[in-house]
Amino acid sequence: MNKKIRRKLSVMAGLFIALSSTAWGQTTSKPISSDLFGLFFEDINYSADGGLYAELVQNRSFEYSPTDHKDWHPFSFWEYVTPGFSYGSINVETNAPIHPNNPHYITLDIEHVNNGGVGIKNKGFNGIAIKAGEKYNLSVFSRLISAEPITILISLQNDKGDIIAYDSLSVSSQKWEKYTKRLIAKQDCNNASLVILGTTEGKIALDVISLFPEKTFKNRSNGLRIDLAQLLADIKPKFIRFPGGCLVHGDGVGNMYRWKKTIGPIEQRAEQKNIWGYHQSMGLGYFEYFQFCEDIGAKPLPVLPAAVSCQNSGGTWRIGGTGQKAIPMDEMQEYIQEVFDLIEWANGPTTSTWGAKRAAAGHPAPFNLQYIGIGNEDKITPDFEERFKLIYEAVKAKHPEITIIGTVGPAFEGDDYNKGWKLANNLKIPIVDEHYYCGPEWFINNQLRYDKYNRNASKVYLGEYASWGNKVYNAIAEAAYMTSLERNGDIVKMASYAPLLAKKDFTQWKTDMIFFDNTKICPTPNYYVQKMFSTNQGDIYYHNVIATNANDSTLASSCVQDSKTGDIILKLVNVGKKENPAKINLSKFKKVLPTAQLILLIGEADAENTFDNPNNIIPILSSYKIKKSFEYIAPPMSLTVIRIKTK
């Protein structure tokens, strides 16, 4: 570590001692947020379609277009196939679709069948991963255009064209009908294709061709990929913020994420382009987000646009932000009603209009929504301020039980940050959302940021932060900063690392928590830091339990207690290259058990996890003997969590 950083750390440590200057043994405590550490999900880096959302078919509804990606069209990722000596034709049409929200479908004109058929093939998201013996649920909407029934052969095939699984169905109605089949794979294949062949001469329409593994997280229909969902569940987050970031307010007013378009049957959801340069099927919609939160015991935190689009709309990303557009003022009451309807959908009785829609989707009980975010790191313009104020005051008046989270721009300082905080103070917003991405040294050097905040002003949700890297040094720097979030848990009510997921070879953001492909997952050291803090949260913070050498201030620490279990949780973070001692005094606590649990994350500063070695850096769990007063030697470049039971 360079001398400049060490000097700053020394000054920082001295200030911290002054801020918490009670004599050794005179431990002080304060209540802190019980919702401190959670998750933020955004559909970036193919996090939803092709990622957490378990759908295996890409462009299942033929709604891809050049607005998603300049080379895409409704037939993208599909291949026209005519095995044997069969022939026919295929077209994309929009006349009489299943639903106006889903306008495109294909017609298959099977003119002649000879030793095969006429049809289409889909390779999913860089191949479909199939496991021997597993069941896969296929569904397709179809209607006859010609008179006689048509037989369709459905198969999963490997690269050689060998059939891995197959079944058939007969289309006999001239109205749209949903057909389902269960396919059982007879061999493993990481690069399979789904093939749909018409084997009877005639003409049919096809749409919403879907393939799901039968085993999804919690066995939910239209569900989530098990390994990724379980990795998130293992963090035990207190909340999940969704569906984004910049995705929320979108690329222009017409691309805003409107929650109502994401609920109901998947064939009725309105797909649209993703601001990150691909497509959203909306299969992972508001119902699925809320259901996942409930499944893992996390509070839902939906974020809605503040009636303005992303300031980076129109391709101006990172060039000053001049693209913000606003919903016209004469449409604002309708938009505010949309926010009211969300609250009713989430919390209302089944006798209410929107509560009945929730019940019809299979969830009669309320989702117990507590938080709503309005806006996402917006440019604080007059258009934004006027619309945010309207939304905020309307929701506050009608739903005082809902905690509204505002926004103070995209950085830890600057014009939007200052204007955002001024607005928050004027309106007395309960919580505001801060975002910042900085180098690891920034996180090491700014651990006193929230010690200096006004305790009587708006509280903070640190909604997006990361140190621009996935090496051990990045993770340990973030861990050091997270001890300051615990110390200031009376001000910082919530915090979530970002981005969460990134698909290999489809990554738009260079620092992420979890990398994955179709078959493998690669949690980063950053993931394990987040997990170690999140699974060891407390709701009481104790000063002066851990004493460190102020002249060698590469050690950050915190002490919290979980009032439900009585557990005392110590966290010690050594960002230096040498061992660092800390003295622990537990005299404040009664009936401390002598054997504690110790979790250690340690590695060389440049070490990281890779797909070839995903377990290179993982926490090490052991038991640890303690006394009322003891010394712990923190290894270099490490995070240690010591969890102590009390009788």
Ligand code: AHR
Given for the second form:
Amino acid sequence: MNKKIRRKLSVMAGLFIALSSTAWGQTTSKPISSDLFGLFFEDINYSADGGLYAELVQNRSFEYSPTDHKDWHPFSFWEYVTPGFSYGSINVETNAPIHPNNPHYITLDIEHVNNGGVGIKNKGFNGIAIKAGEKYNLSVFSRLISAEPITILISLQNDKGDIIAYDSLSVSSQKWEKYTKRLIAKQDCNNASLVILGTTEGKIALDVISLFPEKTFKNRSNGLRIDLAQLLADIKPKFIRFPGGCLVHGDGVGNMYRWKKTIGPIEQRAEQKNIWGYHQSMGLGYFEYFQFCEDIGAKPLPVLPAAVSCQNSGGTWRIGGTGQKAIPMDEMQEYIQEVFDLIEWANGPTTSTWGAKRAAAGHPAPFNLQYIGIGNEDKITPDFEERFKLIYEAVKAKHPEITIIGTVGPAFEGDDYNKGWKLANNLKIPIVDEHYYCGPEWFINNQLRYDKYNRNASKVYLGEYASWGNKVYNAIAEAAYMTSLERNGDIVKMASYAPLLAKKDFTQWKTDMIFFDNTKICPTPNYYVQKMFSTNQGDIYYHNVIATNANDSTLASSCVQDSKTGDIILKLVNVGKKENPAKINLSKFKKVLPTAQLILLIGEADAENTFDNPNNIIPILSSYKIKKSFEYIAPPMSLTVIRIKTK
Ligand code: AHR
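Show the other one: the form predicted in complex with ligand AHR, since we just had the form predicted on its own.
Let us now look at the entire complex, which starts with that chain.
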């Protein structure tokens, strides 16, 4: 018998013992984390620009470059247009920009206008989706270079070039000014373009050309796409981790995600390459992340680089890569100050330097930042350890109210995992971030992982996990594992599936929670599992309420209670091919109401949701009669949540 099979059998034997020994014992309870299930957001797969961030113009600030992608340049995704018999010239320039963080802009030299004009056209992120009757807010920065005012025509055009919305404005200042217009669309079009046309002879500069639907999530300006944001809000996550992922530590030191570059007016934010092979406009920056968290009642969990870059920097993309680079030690005090400033920006009074910036952005009240992650699955090198320790100790000393989350590598075991845990225990880091992506069987076979963890060591944030796939079997395997996270909710403080969003045809990471294109959304079965757990969280775990067949390890279960509502929540996950009975004994609870709510997610193992059939696998709600003691037969390949009222 090889080692792998032996290990698997011993884990399965452990599982049988655990289930049978808990089957008929006394009901005991323990408090568990009230922040257990949340979201991981990373700008991967065009999740931010072209995704959740509602901006419709791509490369609005002419900051794309070959650093982002070998074929890209400041004029990528734009087209120079001279309708009619007009002519002129266009240039990308950098002299006297709006802001040094935003160096490129274009100049239009409109030499001759005849039945049209001289201008530019943008097709957004693979077409701009426009709805008839809806309003769209356009803004553009412009500066007159020639003497006389220049009239600009702004239009939305369908794929035939018909104008479906238009307006005009006059540029008269020789200083950069922001001009705004509201366009109302006459027609639906999923593949529209924005056209900006100079129709007076002369020369102007243009930059930060932005188009937003007027309707954004909670009507926030610079806001989020409603359908996607609502899907995330529907999960009722306890927290949102952002901005990544590998995006945090970046492709080399210069590409680290530095939060200060992402706040303030959009024209002043420093855009940069996205480690996933495209570009970050930073339009969705720290303010927007914090605002979104608040809007949906989730705690913000920003993750900051541990002053080292991704070990896979340079595109080696293999675990154990050696591309990690570190911020020089003599710059570390400045770096630590950046972390302090974030805490002040989020929580400080409006009279503080950074609290005042938050207030100036429209949020005088503190954001109540409670958690900060330092590092993202970094290679645990001496460089990392030295810098992590400095940051950790400084923040801990100055801000004992903040819970710091450390990092223990990109896998469920191995060198970085071991070294990361050793460091965590030495430094007594409150929580560490574990990451693992494995096959569904791994999740089924490792449900005892955290039962074996030391209860007195650092606690766990399972910050990234997923089984490789978006079929029902993957989702149900994850659900089984999630019952074990609840059972170990005394030491597993938080967990988030990853990645969250993926744009159709722009996907770098194949297994994701929600797929989307410019108009449609396709939540996976994995999304519904996350939602069923997240909207049914508890803060007390009960052992021995559910008794399962000790000889059959295909049924996983949990029982939690939400102390706010008093509701008892049972979860039963059948990863097998046969029905599986469970006996439920609620005698521990003084009162249970006879009508419970039952939510069932079920499907063939290889079923999935597609853009053509996005509702193939969705949870089904029904009411369900219960007694103090009853049997529930879990259908094959299913997750059942039974929510029972006690008052
Ligand atoms: O979730 C996708 C990637 O997986 C994250 O960016 C990284 O942290 C992990 O390797």
